[in-house]
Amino acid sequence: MTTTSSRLSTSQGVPVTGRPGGAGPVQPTVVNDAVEGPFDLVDTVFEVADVSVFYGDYEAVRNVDMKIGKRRITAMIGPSGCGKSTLLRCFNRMNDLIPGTRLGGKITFHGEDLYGDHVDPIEVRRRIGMVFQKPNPFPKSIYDNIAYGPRVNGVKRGLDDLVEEALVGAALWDEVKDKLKQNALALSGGQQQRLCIARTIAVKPEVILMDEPCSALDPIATAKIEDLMQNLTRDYTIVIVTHNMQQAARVSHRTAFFTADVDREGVRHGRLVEYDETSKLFTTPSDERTEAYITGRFG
């Protein structure tokens, strides 16, 4: 990459934030016109050449090829054990964090390798934030909560905005600004989600990724996570891991399939089936085990 501003290899100590089918073929909801644009590979943030990702000697993902565009919600869907998580810690080196990981093949981001020796890892995961499947809120208020990640980037004016700010971003604010001093774990499930994507924003990261965020929400508190995310794209790109496959149609942009090899030794492999236009994929896939998996005849 040429621009200092988005060079990966400062680092700004900030933490890590935030942890189907019916018997026909989804139908793709379009919530966001964008979702029938075409794919632009000149806002390319992510690319993914030959990846494989290994745990030891096990090779749990195998080749993988694709692009994700900026802005875009892309997901990834696939039954258990097919490396969609696997994958997804890739894009902000997660994966470092378990012993024996290793990555084969190269990851860019905006062309700069996200693994290459000078890249800060702690820098990749500011510019790269997460929210996992389950809500992980800190045992602190609120406001501590968001102000967590920016007081420890250095910032000390300004923060009762910047909470404001990525409260309002996460459409939380009106529900909490009574209570900022309350403790986070107070909150709903559904809230303690919105509560963590505010925690990711507030260190204004490019990217956000999601592992299954509301797979332990109920329907009401999952049509708003759903709703932000939308909303989330005029600013940020995501990349979400779901088994709802109705919610990959719904929400976004273009979709990855995954599924598990199975090797002559019985070892099962993660692999990309299929990588399209989340409308086309759902509506008319080119592989018949993506069109097996959305009409519900396996995984």
The other form holds:
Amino acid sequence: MTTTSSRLSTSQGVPVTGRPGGAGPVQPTVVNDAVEGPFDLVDTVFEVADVSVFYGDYEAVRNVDMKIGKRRITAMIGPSGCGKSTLLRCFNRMNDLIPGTRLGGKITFHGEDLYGDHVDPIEVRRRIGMVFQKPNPFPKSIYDNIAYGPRVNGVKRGLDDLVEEALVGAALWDEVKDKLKQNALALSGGQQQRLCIARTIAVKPEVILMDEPCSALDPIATAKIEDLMQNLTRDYTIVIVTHNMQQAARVSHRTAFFTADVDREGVRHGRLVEYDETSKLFTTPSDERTEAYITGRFG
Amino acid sequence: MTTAPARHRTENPSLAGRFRPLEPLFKGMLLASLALAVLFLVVLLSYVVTEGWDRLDPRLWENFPSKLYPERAGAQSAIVGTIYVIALTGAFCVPIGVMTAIYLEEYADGSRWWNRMIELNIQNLAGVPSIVYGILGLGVIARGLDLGRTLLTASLTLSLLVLPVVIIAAREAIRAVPGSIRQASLALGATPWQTIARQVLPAAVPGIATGVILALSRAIGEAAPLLLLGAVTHITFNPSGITDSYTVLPIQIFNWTKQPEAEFHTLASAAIVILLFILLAMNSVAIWVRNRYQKRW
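Here we have the form predicted on its own; I need the corresponding form predicted in complex with its partner chain.
First the chain shown before, then all remaining chains and molecules of the complex.
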């Protein structure tokens, strides 16, 4: 498994009480009904091997190893500037758009090197969709927003069905079915974000990357998106970056905790500290930095 | 510790505002600037309209120029020539200018010195006097390419003249399209070109239209480069093709103001009104395009 496997073995299922060191404020109860079995039994979608990401000479993320399981929600948490969004954007090669970005190590997608010479980033992004922090609908109708992805991928027929299917999938159909020709920018922020999710699933990707999808939304809209994410795991693998620890605890199966190390020259580098079952990471973290972060002592 | 707020409280116990003389002064200055601009426009318009009123009749666009009989003279060849030249100039400079802007904004790596040098040169070209373009057009297009003193030469020269303005305006418009739109499109598996053609350009159309109109408005009023390119002569026929000789309104106006007879001066004012009218018509098209494509984010 991953580097964390040795830490994992002992305490699976051990009650939270009696944790050494005193946890401080009690963390939200972790309930993930969807966790069906140990991670080893889940197919691996992404395998990140010794990955470092550079912007020019600056190494934003250093030596990350992790595996991301199929039809699981994997959360990446950590303080600002720890490189979690940077790493997320490597999964669908959105970092290619920033000049001077370079990747060390290897990310494989079903065993295929994502950064191999033969790989077409356009095809990668079609298979691995992304939802952004700020809802970013196109200044077009709701219908055209959803149909955009299929259209650019050459779909010409059956668009009506695709649009309906995507909107149903994103739990937005009932709210917008009578106003598909209206401008998407007239929707509320939460609706816009669900529209962006619908737009992503209209392309029928395999993975949905979410970069702090709820940070611009109110709690009710956030709850709707979190419910939606749970439903989406029937068909999709989700990787979510979030600043909200409770959110990671509520929705994810596995959580990766990142932090930033400061080196001798005072430069910050993002690092993966701990990666484990969410229930384990939030109750009995193995690393004291994780514990300090989830109990609110830093970050 | 708390002396400052305490003193403040005793000195100014009410919520009454202080006397702030700069606020009304500044507002007054802004209004005065606006009034000055509007005043000059009104004076200019009323002057040419009153001067040219006697000749603002169908003779102006039905007749051709006449050196001997001012009462029979018209500006049809110049009006038609102006419309031809502007249409051709737009046809040349808009595609080239917009494509250049797309390259510079979306593809060029701004950290490379040659791209920065191209940018700097485009900005400098926008400030080159138009007569210099006239000399360039004469030397390179009329003589070098052997196109002669024709409509085509004039349009190509004017295109070169206004191209920097179109490029700069189109770049600004393209840059104003939020990056989140590009990212959303690319993340759905769209190619860079699909993203530009379906998202960036439609969103940039209002800004590009404004820039194009500014550029063509400059071109329509240019006389200096065309003086070198064969528009001086007295033309009594409409151009029938792009390789014909031609004249344009600014040249015709210039010719008439040189005549000693007062009737020709009236005629010149009337022609100025026509020129302004064509300009206004072009601007209305731009405003229509802008409103049609107006987007809010």
